[in-house]
Structure formats: structure tokens, C-alpha cells
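Coming up is one lone chain in C-alpha cells, specifically the form predicted on its own.
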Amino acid sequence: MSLHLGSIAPDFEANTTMGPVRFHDWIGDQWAVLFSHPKDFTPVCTTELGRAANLKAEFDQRRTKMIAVSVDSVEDHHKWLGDIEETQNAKMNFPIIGDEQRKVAQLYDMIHPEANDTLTVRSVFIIDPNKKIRAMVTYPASTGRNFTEILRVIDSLQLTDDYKVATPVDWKDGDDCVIVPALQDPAELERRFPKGYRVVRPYLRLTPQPNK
């Protein structure tokens, strides 16, 4: 099954370092980030999981849960946690799925045979409370992820869900936003954007971030 933006994230049951989960139930009414790492006891993954753990408060502010997965066992994950915590000055505070049978990896197309036919690539799936996939990013095993960027994408998704705006290049929380081109009625523009807006081109109108 091909997964696209807007697809329902496949549900599954799995064992994790924090006990068994049924994925959709675990998400509940929050957002979620599901991300894979190629293998336990590897250097880049160690830095990534430590960084994610240290950013948990930032994800919590965005009503977003994190859950990681690799094709190693939960037992191996538990053995590895001490290394992550010691070397990254982090306390692991989100679950890691054991996926020895590659059930989750196959559901989410996380194994790319052209890159490696046994290990997962660095996949990221951002999933909303309706269990829809809202963003996907795939990195090679050699490239560690930027979790600040993942937070930025969540900020953009949550903002643009609530307001008729899009976020321009290099946008970050607090920057000006783009008014969607479909919105043309002057009265509605005035009502929706009381802080005003500036017209760069008829199709390019910038307004202060509406929820700030």
C-alpha cells in the first residue's frame, strides 16, 4: 500500500519500551511523530534519540507524542537506553517499538532495498488527531535528522489548519504568513486579519501570524 499525504496512518499493535500499544489508541486526540532508526547501538541514532528526548517538552506544548521504531527487539532497545542517556545527557521519555518481524517497517515502507534490504531508512511521519498523515520526510542512514525542523513543520501544520494562511520559505513560529490566494473578499480579509496585510503581488499577500 502506498502512503500519501492525507492517507490514514496504518494502525498496528506492537510491543515497546513502555509496554504494548495499539497505535491509533495510543495517539488518541493528539498529534504524533513516528520515526524510524536503522539500528540500535549506532552513533547517529544515539544522538537523534537523545535530542528527541531532550525536546519532549517542546513536543508536549504542541500536543504531539513521539514514538520511534527499528527492526531490533524491545530487549535490545532497553540495553541501549543507558548509552543514549549517558552520552546525550538525556532521559528517555517516549516509547521505542520493537519490530523484529518488520511489521511496522513494511506497513510504512521504511525499508528501501536499494539503500539497504534489511534496515530501515530514517523515515518521519507526522500524523494528526484524525490519524491522517500530514507530512513525510525520508533521510538516508548517514544523515541525522533536524528535530527543530520537525517542530517547525508541526507549527506550520497546526497554524494553517486554523487560519487561511500558508507559511513561506524559511518561516518559523512568529514570522509573517502568506494569505491563501483563494481568499479575495475584502470584508473577509479585514475580519480574518485585523492586524492588516501588505500586498507584494495580487497573489502574494503577507500578514502577521494570526495567532500571535
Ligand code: BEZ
Contents of the next structure:
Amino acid sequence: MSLHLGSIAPDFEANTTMGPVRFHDWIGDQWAVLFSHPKDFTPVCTTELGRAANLKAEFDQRRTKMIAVSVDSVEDHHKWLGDIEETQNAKMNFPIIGDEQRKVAQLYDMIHPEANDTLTVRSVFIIDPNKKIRAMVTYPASTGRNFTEILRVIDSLQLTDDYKVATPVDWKDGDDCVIVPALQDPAELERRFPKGYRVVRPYLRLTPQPNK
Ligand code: BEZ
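Go ahead and give the structure of the form predicted together with this ligand, now that the form predicted on its own is out.
Next comes the full complex, and the chain you just saw is listed first.
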């Protein structure tokens, strides 16, 4: 079954570097980022996991838990963690799933045979507290992810869940937002956007970020 935005993230049980998890219970009432890395003891993955660990406070602020997965064993992950901490000046502070049987990798379609028969690509799934997949991004093994961008997407999702806005190109927290085109009633516009808004085109209206 293919996964789409809005699909319920498949649930699973797995062993991790922080003990066993049942995925949906582990998410609880928070947001989650599930991301795959191709293999333990590889350079790009080492930098990514260190960076993610160093950004944990930022993810916490957004009520978002991180969990990584690769097709190596928890035992191998543990051996690798010391290298990550030493070389990336990081303290590993989120679980890494051991997925030797490729159960999670298959559930989430993380193995792309045209890229590699056995290893996962760099998948990112952003999942909301209702366990719905809200964003999916896929990178090749050769390209390390930008975790600041992942935080930016979470900011956009959480903002646009609460207000009738969308976020324009290169938006970051604090920038102006666009008002959703469906909202046309002048009284409602005034009520929802007391800071005012600017009409660039009838379909392109900018307003200061409503929750700032
Ligand atoms: C890496 O994380 O460095 C990596 C993993 C698999 C293929 C290429 C690079």
C-alpha cells in the first residue's frame, strides 16, 4: 500500500537503542519525525545523526520527537553511537531503530531498488499527533539532509493547522504568510487578521504571521 500525505503512518513494534517501542504509543500526543539512514558507520549518516541530536531542544520546543531507522542491528547502532558523539560533539538523545529484518523499511517504502537493492534511501516522514503523515521528503544516500529545513516544515505545518494561512517560498518562522484564497468574506478577514493584510493580487494576500 503506498503512503500518501494524510495516510495514517503504519504502526510497528521495534527494538531501538533506547529499548522497545510500539510506534504509535511512542508518538503519544506529540509530533514525530521518522527518518532512515542507509547504513551504520558511514560518514554522511554520522554527521546527520550528530546534527539532529544537537537540535533536539528545537524539536522539543515544537513538541516533536525524533526517531531514526537503519537496516543494521541495535547492537551495531550502540557501537556506532560513541563515534557519532565523539566526532560530532553531540550526545545522542533519541532512539535509533534496529531494522535488520527491514520491517520498518518495507512498511515505509524506504528501499528504492533502482537506487540500492538492500539499503534504505534517506526518507523523512513528519507525522502529527493523530498519526497522520503530514510531509514526506526523500534524499539519495549521497546527500545529507538539512535538519533546519525539517524544523521549518514543522513550523509551517503547525502554524497552518491553527490559522487560515499558507507559507510562501523560503518562509521562515516570523515572516509574512499568505492568506488562503478560499477566505473571501471581508468581516472574517478582519476578524482573523487584525494586524491587516496587503493585497498584491486578489489571489495573493500577505499578512504578518498571525501567532507572533
Ligand atoms: C553515508 O552516510 O556517508 C553514505 C551511506 C551510503 C552511501 C553513501 C554514503
